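Next up: just one chain, as structure tokens, the form predicted on its own.
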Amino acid sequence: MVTRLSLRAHGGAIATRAVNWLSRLSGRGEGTVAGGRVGLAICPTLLQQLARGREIVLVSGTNGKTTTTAMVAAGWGGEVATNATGANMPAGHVAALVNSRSLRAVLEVDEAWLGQVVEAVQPAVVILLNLSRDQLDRANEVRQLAQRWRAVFSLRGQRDVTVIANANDPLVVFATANAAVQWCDVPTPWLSDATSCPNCTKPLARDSSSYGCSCGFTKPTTATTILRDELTVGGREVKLDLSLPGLFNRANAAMALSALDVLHVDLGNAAQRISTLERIAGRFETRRWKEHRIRLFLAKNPAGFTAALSTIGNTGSDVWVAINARGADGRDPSWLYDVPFELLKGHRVWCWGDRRLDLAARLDYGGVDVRVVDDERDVPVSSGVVTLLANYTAFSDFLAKSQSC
């Protein structure tokens, strides 16, 4: 059971709630971030305390924390708390402990916030899904992370978490040489961030299964496998048959099935319940907008870029990205020119957002069929469902005014 609040933190709970369901009525956001500011404000052990008595699975990594974190939650049936919305750091966590008693949570968590909310929560099982560039302007550069994450994992009291973790990644590898491992063997389409060894700094070398380094660096042994339609986890196979696109999908799956293998849910169960998941916050939904019919990918760095890429296929389709570069994308939009968009030849592309014209330059350096968006009454209506790959912002601008089909 959830224990008692002290009467300080039980002061942070009513405030975290109150804020935020002012937030929400006055329309001026989701009510899961404010609230939780006030309530640490009052309690800084406000979601410590929250969080005893709770059965707890953490997500991080750079790409696919929010599907990743949904799967865990509709796997494991029933009530659980879980951040849904994706405000990731400790005042999104407090807010989604406050409004829920039940004792099984999912958050995902900020990579650079993870070792704080370790501490806090002290969950059963921790999910590491990748490292990769982000927000170039502010963030760290992505072996800190690596560095930061296996400090975290090297203290004593967190060698008994149980971490669900990316073999295919050398740095999420390197980051969790000290904890206690299962290793997921998933389709990993962008590792241009760990050509070289994150251990000794020489190149690593690679074929098309493994890689290793001459200081003894090298991909760890798997316990879980995708194989075609199936999954294998610890020599038993589950089912995998997903209503989401894409490879990269199969791989936030199968991360989440082993969580819940930890924890002793039913994988068949498990699998047959996040089948049913066909969008996630927005998501891969097809939307209407105007007399349009898109379908919504959110696509924020490189890798998440290489990863929905891989969705489309070769039939001539219109394709519209959206690049904007706002507070929460990051000011700087060189990470364009490491996108493989050369993928995108033999389709016409409608270049939208604040950084149109940055995004047009790099497809047309790439031999890509571009138009650029001034005025959106230019755009023909598509005869199909468009596919639309937008960064947080213009992601978050076309949600808000379109509607589901």
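Just so it is clear, the model here is predicted, and its values are computed rather than measured. Positions refer to the first chain, counted from 1. Here the rigid core means the biggest group of C-alpha atoms that line up within 1.5 Å when the two forms are laid on top of each other. What changes on going to the form predicted in complex with the partner chain:
- A displacement of 2 angstroms or greater separates the C-alpha positions of residue 376 between these two forms, with the rigid core held in common.
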The other form holds:
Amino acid sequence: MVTRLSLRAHGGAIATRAVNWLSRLSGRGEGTVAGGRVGLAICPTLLQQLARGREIVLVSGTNGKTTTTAMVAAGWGGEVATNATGANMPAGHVAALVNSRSLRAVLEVDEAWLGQVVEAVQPAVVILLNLSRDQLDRANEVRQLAQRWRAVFSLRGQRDVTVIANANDPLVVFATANAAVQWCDVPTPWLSDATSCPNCTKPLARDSSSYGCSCGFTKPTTATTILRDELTVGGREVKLDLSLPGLFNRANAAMALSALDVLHVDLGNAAQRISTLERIAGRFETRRWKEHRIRLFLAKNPAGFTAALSTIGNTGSDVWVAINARGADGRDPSWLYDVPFELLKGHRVWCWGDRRLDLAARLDYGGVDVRVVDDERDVPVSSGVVTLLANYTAFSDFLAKSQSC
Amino acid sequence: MLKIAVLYPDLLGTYGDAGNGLVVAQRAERRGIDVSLTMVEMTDQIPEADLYLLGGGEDGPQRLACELLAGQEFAPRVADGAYVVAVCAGLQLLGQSFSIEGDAVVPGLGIVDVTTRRGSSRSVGDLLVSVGDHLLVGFENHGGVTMLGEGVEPLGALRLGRGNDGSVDGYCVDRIWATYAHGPVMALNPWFADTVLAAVLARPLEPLVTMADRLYAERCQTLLRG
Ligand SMILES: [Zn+2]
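Could I have the structure of this protein in the form predicted in complex with the partner chain, to go alongside the form predicted on its own above?
Shown next: the complete complex, the earlier chain at its head.
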């Protein structure tokens, strides 16, 4: 290991590896969470001990965590410890660090766990992408999350952490008021969760490039990363030619590169490595299933759907949308009415998943040409590539049964 | 022209509540009725309308929405004959007072004689309410306990969920309906949307078949099964 572990932590690490190995062997999946849980039960300070001596980047936010984490890992180059399977709570972090001796680690962190994980791993850099409504049946209120983040970065011990923060998201700006921040001015289309001031709740005044409130809360003007048609990081222009689609992925890449800049990674090389990424845990990938060719998008909340819908052309191709409401999805699909599904007018849309009727009723009221199937095997083959938008468990199911093209 | 106004979706729209506006407008339009649907944001003047819709929101935005409504021609228009459907935070702020942000008691608009205090835990989950011969299905996520004043009838009796106080949900007075079923409750319950629409238009409606009928049947079946 990279650092000396206590005897107890050593036992925890061995147990983590053993459980994960057994779980892979028995075909019960990657087992990253199971192993990590056992490890933490044996040694509650296992994460602290595993993190000691490493240079760690944390990535949190409602949307883009997994993608941005993969971008930091790829851009850094060489071996980087990471929780690529998306297990983004401490048990997943333990498993990621047990599996790699690399002194460099990038970890995706669930928004609600950010405080505990920052304290445990003492990261060098934290990337805060955005905050918006997601799984409100569990997290309740997005403003409360912003408050909790703010408390994390107000602690004296946390002042050495460099926070890479999205200056266009008022909730993120509010959350980092007391942190050592490097601001990123990157496109952020979804702002419906911050129309009133996070500081005093009065209306935020907006124009095309800024926002502010009479209480003094305002968009930071000192961004060191600026993404327009060109990307500038710390005054230098960086060439960014991504294989991944969409403006939101350019924004994710800009923030990943800003973190790597803090760690003195050569940005030209890093950008090149990031640009070669074509898929991230199946996201954005074109896959084959039976006779169909399908491009996969994971979209699990209004902001994510808005971003994904913006990449679909105006007419023609078939679109599939699959919505479940199992544990990892949140049990309440009310948010379907916050998604601008009207953008799908002109497409034939096929719906399936546990909550296909909630979805179909939403699309029907939105004037979209919608067809419901009880089983996706009933969808006829389309001549071109179809687009599948799916929330978490529906996406995972489909990923498991389809193949790479 | 039937005028529908969704009030402050930018403050009271946490759970897709603005969808109720879309649903009522669509159900009127598909019956050949001329409709205007206005999203009234917090910096706008409240326009005259036949039906106002209020959604749910977080503590701070709820307080702000209440202040904004108090300073506008809202209560007088309701007294003059406008109809209102309010969910969640909207239900609370029409009342005498509500508690938010810790235990601060905030005066409501006082349009309906109900008061809301903070409950000991949040109510999160499926909601099923008997309303006359109908079932109302929905999802609730709130921390309030609402007590109805004398003469204020609940919307219905609870079959599942916590609603106002564990026994009834919402209220129904004069031209106002309120429920803790947040979000697109009118999308989930086509009969409820049509009850409101028929009342506002003061005439019976011809039947309308939509995808939402299948959704309603499925949700009833799922929730009755428990
Ligand atoms: Zn303010």
